[in-house]
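Listed next as structure tokens is one chain, alone, in the form predicted on its own.
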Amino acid sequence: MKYSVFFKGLAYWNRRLHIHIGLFLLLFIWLFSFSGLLLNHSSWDFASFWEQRKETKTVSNISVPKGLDSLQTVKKIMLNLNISGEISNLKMTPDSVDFRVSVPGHIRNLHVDFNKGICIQNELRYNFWGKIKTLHTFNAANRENPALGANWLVSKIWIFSMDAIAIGLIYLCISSWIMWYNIRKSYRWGTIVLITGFAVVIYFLFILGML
């Protein structure tokens, strides 16, 4: 009896987190699928981003202070110019630094020359599809140093959230198929559904030569 009160208690819970997970992930799955959707159709015309970037080009006067080590010495420079991002590509000389600062659809390649006082920015910047797309694959890798992690704050809480929707929807998984399990005799269709998931997902596994 109380194995059954408990199991009873569980599948209630279960379902309800089910429930609530999926509504508050509702839009991120969104996104993310329209945003496949595109990276998987570049050629579809309404979603075109590469022909329509504006490419600027400004040269601004800058004092850096002496003696800071380069994450430092960038940060100030941001600061002084009033722009935000993740940081990346940083090289640094006794004369000059380069790096870029990116967020979603917007890139800065920045040089900055101590000697002249001077900071060159080219920018580039994408229309709302290239957001879009450039935002399902944003996760502020440093390609050169991947142990420095991201260094601004909107990447670190957007990394946590990436993290907390594959957990998320690895619990819809799950608790769909506890629910369907629960009551499989009245839908036999979904086992057939279920193994065939399983097949697709080994073909591809087997085709890209990862089994």
Second form
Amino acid sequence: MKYSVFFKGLAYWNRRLHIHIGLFLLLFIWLFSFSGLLLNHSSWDFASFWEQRKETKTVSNISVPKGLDSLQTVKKIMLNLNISGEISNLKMTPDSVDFRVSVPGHIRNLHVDFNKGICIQNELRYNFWGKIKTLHTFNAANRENPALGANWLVSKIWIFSMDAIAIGLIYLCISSWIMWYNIRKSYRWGTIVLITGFAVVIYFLFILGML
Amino acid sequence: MNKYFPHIRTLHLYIGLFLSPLIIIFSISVLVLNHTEFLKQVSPVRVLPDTQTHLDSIPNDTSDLVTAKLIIAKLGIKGEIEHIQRNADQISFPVSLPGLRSIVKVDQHTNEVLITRQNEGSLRVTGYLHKMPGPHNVKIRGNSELIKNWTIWADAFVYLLIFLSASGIFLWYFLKAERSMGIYAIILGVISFACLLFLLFK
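Any chance you could show the form predicted together with its partner chain after that form predicted on its own?
Entire complex below, previous chain first.
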């Protein structure tokens, strides 16, 4: 009796959570679905972005305090220029520092010459479609040094959000199995459909590699 | 609209059940792609012994892709050729199968071949499939049956996922008991989405 009440309560909350988590994730699901399609179909003309990128070069005067390490120097420069973003490709010599600052759809390659006191910024701006595409792939992964991880707070929040969306989607799937199981007698094809879905995944993940 | 409810519900249920394993794989791949350092610890890449061999000839009078395909056919390697680097001395290219990545280097003067291989494990396979076909090397992408098929599946997956979300809204709309709570969930989702985009683009 107690078990029956417990499972009924579980089924009730599972169904409610399935509906409301699904509704909460709606815009995120659409964003990643559309951007996924755009990434897989670079030939779609309406969404071309690379050809329509805007490149600008600016030179400005800058003073950088001495005696700081590379990251502190770069952060001081960014504060001076009033820019923020994910720092990568950092290379510092006694005379200069080169680095990249990225936010989705906007990349800045900076070269600061300490002796001349100048900063050269090469900026690359993408259009709306470019921004949508880079949102899909923006995870602050540092190819040269993966151990560094994200160094911009907003990147960390974005990565956390992507993880949370992924976990939310996994929950939606598991909750859907529970919901179907409770009404399986009315939807008899469910077992076959679910097994077929698993078969597709197993084929691509394991069987193809073995073949 | 009410008359469509049972049909949409059935479709939502069956399509959802069919897609659920794929959604789980895509979701796991997000975690894999976002946490490469953690992945290295739990599932390190296993480097396999190198193989050296010799080819009797290399067809140089064709495109790089055809040459690379003929080379892997001669070597008995299967998979997607990711990209090709070629200069006067050497042609080299990685070939990927889910879980196994081989790099083939062919000396164009001596026809000597060096194959390095690494076993990447099942978790990285999810990341690999997530990124395929992707925006890079479009001209040669889909040069294997694997990626040709996967491209169709990936597209179908996205279209069905959009259908699932749209049909989910339809079904929720008819559940009067969940309507007000659902509106709060949507508003909360929109606010979170807008705040994140504001932070990223400000």
